[in-house]
Amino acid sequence: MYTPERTRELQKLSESLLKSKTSNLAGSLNSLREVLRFHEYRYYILNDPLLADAEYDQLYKALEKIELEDPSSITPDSPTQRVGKGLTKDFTNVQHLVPMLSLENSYNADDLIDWDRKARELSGLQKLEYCVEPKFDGASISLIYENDLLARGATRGDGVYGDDITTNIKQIRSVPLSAPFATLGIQQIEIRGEVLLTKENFKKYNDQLAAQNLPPLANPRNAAAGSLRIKDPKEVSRRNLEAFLYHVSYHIPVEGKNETSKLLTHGGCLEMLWEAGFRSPMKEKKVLQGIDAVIKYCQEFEEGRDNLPYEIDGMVIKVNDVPLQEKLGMTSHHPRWAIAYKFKARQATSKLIAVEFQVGRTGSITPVAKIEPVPIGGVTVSSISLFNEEVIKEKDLKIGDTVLVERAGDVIPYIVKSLADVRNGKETAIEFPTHCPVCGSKLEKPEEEAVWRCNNFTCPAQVVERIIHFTSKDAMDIRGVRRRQCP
């Protein structure tokens, strides 16, 4: 999208604009917008910024001020038009240009070998070329661009109809508001992708919930999907969502103009999207000959999945030749030219054997589930925080329940639900204490809070926890202090 020469030009232009007064920038609106779009690309797509945050903010505020004084100067793809105005009342149901079908799933090498056999038989070829890419664990979206401008963003919905979430999509900085499709010979295009939260941003968000004594979200996928349907676009912006775009489902060429030859292969489509300013899985994808090479790459990728900054739950294998994809066709459920190779599950079932109640440094009482040890995602889990009494009630948890436990990457374990259908009648209710389990003081819960507290400041458990916090790395960072069992 940006050649080295053009990058240098825009960087010099940025430096020049930064030295100018806002009052002198009104005549440089197009340059100002182009510079801001360039730096958004460097920051959100390449993760390699060329401006300090304060310098970007300076240019952004200058543009904002000029457009505020002259609203007629605002363009649909101006960087200022990402910010939503007010709350979204309802999400309109819209029809996808091409149905968003599901993928056939495979769970082992034998499944892939059998799928490859069928694809070769249908194609009449002895060996097929495949494009392999990560299967992102997020929320599916469909974007439409018309005459280079983002016209619509929608959720997957039922595959035929989805919700119009254009305003919320505009809050995602890795989604360009405009892209140079006309230069590629494309007038209208529908692109498929996935919205997700990185592990780091997901942890930050859950930390915010924990600070408010609220239960965390189970996994980044749920967090991303829920964020897309928030009615306050400013809150969506604060979630720091990201988007990978990985499939061209439909396009109309510009009349009388030759379209790019990259549309003839799936790998070429990914290159085109990357060059047009989208975050596509260019670094992760591989074009491989034959299913044996595909199986080897999938297995290698699974071994390194925890090193990725985002969650994936498998790999997607697609016939690379797009005309051949059209020949192979699809069923009513899934395309015959693509399949998902699912990684080993990060969920497991276990037995809830007890609930202990821990006292924090502020007196908050936290129920902790003790379960039969179970390996999940390379870690053996035996204790899971239940956060507060409301979580126990919402999930209808009982001692003796069989529970579904999930652990995504480095995220803390979480009880997804109890399996009420397999209860045998021997399960018992979880009794939340009325008095502190350490000092015996009566517990209190303010109306505006979800947490019960021990308000005895001299409670031994609180004293120990305050000392631990004081000596911790996040506070005084006193080394050599060891934690002892609370009396």
Ligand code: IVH
Contents of the next structure:
Amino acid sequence: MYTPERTRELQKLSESLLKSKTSNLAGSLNSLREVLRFHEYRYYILNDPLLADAEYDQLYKALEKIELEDPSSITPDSPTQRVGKGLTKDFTNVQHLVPMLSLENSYNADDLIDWDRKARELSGLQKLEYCVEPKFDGASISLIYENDLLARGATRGDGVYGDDITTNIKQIRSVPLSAPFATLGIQQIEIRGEVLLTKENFKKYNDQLAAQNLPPLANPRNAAAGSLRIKDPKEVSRRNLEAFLYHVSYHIPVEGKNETSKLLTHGGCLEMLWEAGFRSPMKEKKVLQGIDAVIKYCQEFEEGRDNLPYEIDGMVIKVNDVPLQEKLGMTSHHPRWAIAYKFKARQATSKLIAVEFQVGRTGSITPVAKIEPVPIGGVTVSSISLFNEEVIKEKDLKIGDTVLVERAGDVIPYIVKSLADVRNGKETAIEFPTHCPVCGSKLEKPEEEAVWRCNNFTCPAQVVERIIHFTSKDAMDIRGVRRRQCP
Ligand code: IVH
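In place of the form predicted on its own, the structure of the form predicted in complex with 2-(butylsulfanyl)adenosine is requested.
Let's see the whole complex now, leading with the same chain.
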């Protein structure tokens, strides 16, 4: 996207713009925008910023000020144009240029070998070239760029129609507001990808919810999907969403011009997207000959899954040659030229044996589900926080229920749902206590709160939790103080 020379030029230009007074910058509007776009790219796509945050802010504020003084100078792809004004009323339903299909799933090497055999038979080739990349566990989106400008962003919806979420998409800093498609011979392009939250940002967000005594979001996937449908663009911006773009579903060439030959292979499409300033799985993808190499790469990737900063739930294997993809075509549900290889599930079913009520440092009462121990993703899970009474009601949990449990990566385990259809009638309701299980004080709950509390400051459970908090790493950092495990 930026050659080393261009990088040096833009860095020099940034330095001189930083030294100028805002009042002198009005004549440098284009440079200012170009420099800001460049630094956004360094920060959000390459993860390698060349400016301090405050320096970026200084340039951004200068641009804002100039545009405020002369609104006629604003261009739709100006870095200031991400910020949405006001609230979105309703998302309008829009039709995708090409339907968004789902992928066939495979779970082991044999499934992949079968799929490869069919694809070879249909294509009449001995060995196929595949492009293999991660299957991002987020919410899928479809973007349209016209004459280099981001024209529309939509959710998947039912695959044919989705919701127009352009304003929210603009809050995702790794989605460029404009991209140089015309120089690649492309007038209009529809691209597909996945919006996600990194594990770190997901945790940060849940910590904020916890600080407000709100139940956390279940997993990064739900968090991403929910975030795209928020009506306040500023809140969407605060969530720090990211987007990976991995598929060109449609394009129209510029009249009288040949489009880039990169579009002829899937790997080439990923390269083209990367060079146009998108975050595509350029570094994660691998072009491989034959299914055996594919299986090996999938297994390697699965082993390293926990080291990635975001969640993936498998790999996607795509026939690399785009004309061959077209020849293979699709069934009514999914393309024949691609398949998902799903990693081992991080879900399991178990039995809800009991619910215990724990007293926190501030007296909050947290229900904790005790389940029959079950291994999920290499860890045995037997205890799961239920957060508050609302969660129990919402999920309609009963003692004796079979429950579906999920543990996504580093994320704490949670109960997805109870399987009400397999109840035998012996299940019993979960009684929320009226008195503190430790000191016996009457529990209280202010109207507007979700959490019941023991308001006895000398409650032994609270005292212990306060000491633990006081000695903890983030407070006094006194080592060696531990909660004794009572028999
Ligand atoms: S390709 C026509 N590539 O998985 C092919 N999909 O069940 C379009 N997904 O709805 C999909 N990572 O949301 C593709 N690298 C990837 C993907 C990916 C995640 C999602 C996508 C799709 C679902 C398929």
